[in-house]
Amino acid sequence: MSVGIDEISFYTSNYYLDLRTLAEVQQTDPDKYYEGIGQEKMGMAAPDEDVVTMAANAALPLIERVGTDAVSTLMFATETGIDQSKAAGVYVHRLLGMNNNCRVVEMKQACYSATAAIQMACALVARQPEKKVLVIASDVARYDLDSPGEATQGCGAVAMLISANPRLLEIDPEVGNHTEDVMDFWRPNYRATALVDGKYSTKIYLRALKKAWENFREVSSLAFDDFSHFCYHLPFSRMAQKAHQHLAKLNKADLTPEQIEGQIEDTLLYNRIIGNSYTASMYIGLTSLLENCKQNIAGKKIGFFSYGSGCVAEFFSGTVVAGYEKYLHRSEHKAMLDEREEVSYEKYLELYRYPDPRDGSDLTIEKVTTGRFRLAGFNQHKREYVAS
């Protein structure tokens, strides 16, 4: 018996701001995000969006095809989580109407718990192949104004639907793991915006490769040539080129540039476009290689590696299943993308500074987001979640 990913499905913002208006307000060549950076747009939260809304839009066309009563475990992935307490996949958990015997838990590492999710998922359907397991991994990413960060932020979702016999990708069981407590990137609790070190992190992000990679060959018994693609946590696009180059180096690998790209190229073109999604990440750019790959992908292996700072890294293994290309969202993916709005940096400054209530005010929001879920407001300390 095979367990893995059944369905995926993403979602992100109708706002984005393009880079080149960055740029020019910056006075700088716009080069330096679109071939620097490798990033062209970012996406923007509506004032009623956030993880939980983009959550349950991510989440809805996989659950409107299973029904509200098929999974029995909902995992929510975040690192910009809503409440210290109770997990927001509760509040997505009402609004698809979901089963009251669906347990739901939060999971937290940087950009490496939805790896987390996935995993464990895997090993609750191993145990109950009958039983199916929703994982969804939600973010904004923030950094604060004419930071080295701001040209990286981004929103978005995705949601995974576990299985045994799954349709999409078959996920091998052995994984490369690293751990190690650095202070590359982190949130303090009193903070709305991540501290990071980007030269040391970008440092540690190809440590930590290497180190779970040499993990992974002492489990498993695939090499790097054996994979046809890789998809990497994506804080910007051209970390997966300059990963990948490493792995490659690592290996021996005797590989043009263009074969280097070959391996990377499509899991790279949503995340272009929408920017940072933290946790979701890794996994849309799964959903843009099955969705955008010019070749048929079946049978072939895919190498995963995850990157959560702080730091906890994950490599890990999957074959692509025959068929796959019929269970995809494509075409409402690319309506979504289309179908956004480009913000002026006006719009862009009043979007990032919109209110976010940290002393109880009560406030109401009015209608923005295109979404089939939003944000309603704040009252007497809680968040109230409606269906638009």
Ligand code: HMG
The other form holds:
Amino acid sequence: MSVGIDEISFYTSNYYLDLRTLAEVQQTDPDKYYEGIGQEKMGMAAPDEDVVTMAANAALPLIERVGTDAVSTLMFATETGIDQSKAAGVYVHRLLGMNNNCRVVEMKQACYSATAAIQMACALVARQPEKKVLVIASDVARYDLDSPGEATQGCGAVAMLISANPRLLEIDPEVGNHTEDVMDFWRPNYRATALVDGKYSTKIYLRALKKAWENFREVSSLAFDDFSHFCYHLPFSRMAQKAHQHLAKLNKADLTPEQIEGQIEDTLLYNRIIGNSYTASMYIGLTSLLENCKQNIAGKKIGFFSYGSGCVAEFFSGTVVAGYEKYLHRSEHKAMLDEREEVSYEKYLELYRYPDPRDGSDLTIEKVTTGRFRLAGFNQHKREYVAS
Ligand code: HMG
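For comparison with the form predicted on its own, would you give the structure of this protein in the form predicted together with the ligand?
Below, the chain from earlier opens the complete complex, with every other chain and molecule after it.
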């Protein structure tokens, strides 16, 4: 029996800022963003959206198909936590009308935790193959205004059903891990935005890639040449390009620069216009590959490098399943991305500064999102979510 990803759906906000607009305000060359970091647009959450509403929007098509009783566990990966105690997934469980016998838990380790959730979900499915596990990764990436990280913000959620005999991707059991206590990016409890040592973080990312790959090679018989494509954690798309060139060089790959780029280019398309979605980003990259690759990649091996600052990294592998193209949500994703609204710099600041009450004050939020679920406000320290 194989175990892996049976279905994937993602969601991002209706609003985006074009990085040309940001460059104009900052009097920077737009090519620094379009070429230098490889990003064009960044998603901005509406005032009545957060990780819960984005997650419910991403997961709704999956639950509508399999029904509310098929899922034994909901694992919610995020680093945009909304509560120190209650798992954000419990709100999603209610919004989607899931069975009370379904357990819910929240996972955290920066951008890596969705991968931990998937590995644990595979183990749960191996124990109880008739059940599915719903893994949701949802984040809003926020840096300080006028900081180097500002252009790498974004938001998004991805929902994946993990099942026996999956229809999209069979995940191999062998993994390579690397964990190291470093301060490259972190967000203390009292801050709404992340602190980051940007250049250092890119060096640590590459070091963790080398270490995780070496560990993977010790446990797996697969070598670099066995993979047709690679999905990387995507803080910005240029990071993945650098990482893949690094990995190709480490393996003395006999490939042209165009062939190396061809192994990742389709994974970058959605990220370039959404921005960093932290835990969700690598899996939105996988969706981008499956939905946009011109060749049929059934039977091909995909390599995955998942990285979460702090840091924990993992290299793992999977095989694309024959017939996968029939089970994608390509047209829904395309429509969602095409229908987004571009915002002015002033509107971007308004969205960025929208009140996020940290003092317990009540707040009613008007309906703005075009999504199916929204945050209606805060009342007596409680977040109030409704279907819109
Ligand atoms: P910066 O320092 O302002 O940018 O911000 P820069 O000056 O290094 O320029 C970036 C690139 O653009 C450079 O290319 C420039 O040469 C080029 P490189 O030397 O790197 O190849 N450039 C241009 N290209 C074309 N035309 C031009 C032009 N001008 C410059 N006119 C930095 C870069 C990454 C530091 C910043 O964006 C940042 O701090 N980002 C946030 C941190 C981050 O994303 N780190 C990535 C690794 S850590 C990670 O992935 C984990 C994370 O997702 C969080 C988590 O795990 O939870 C962040």
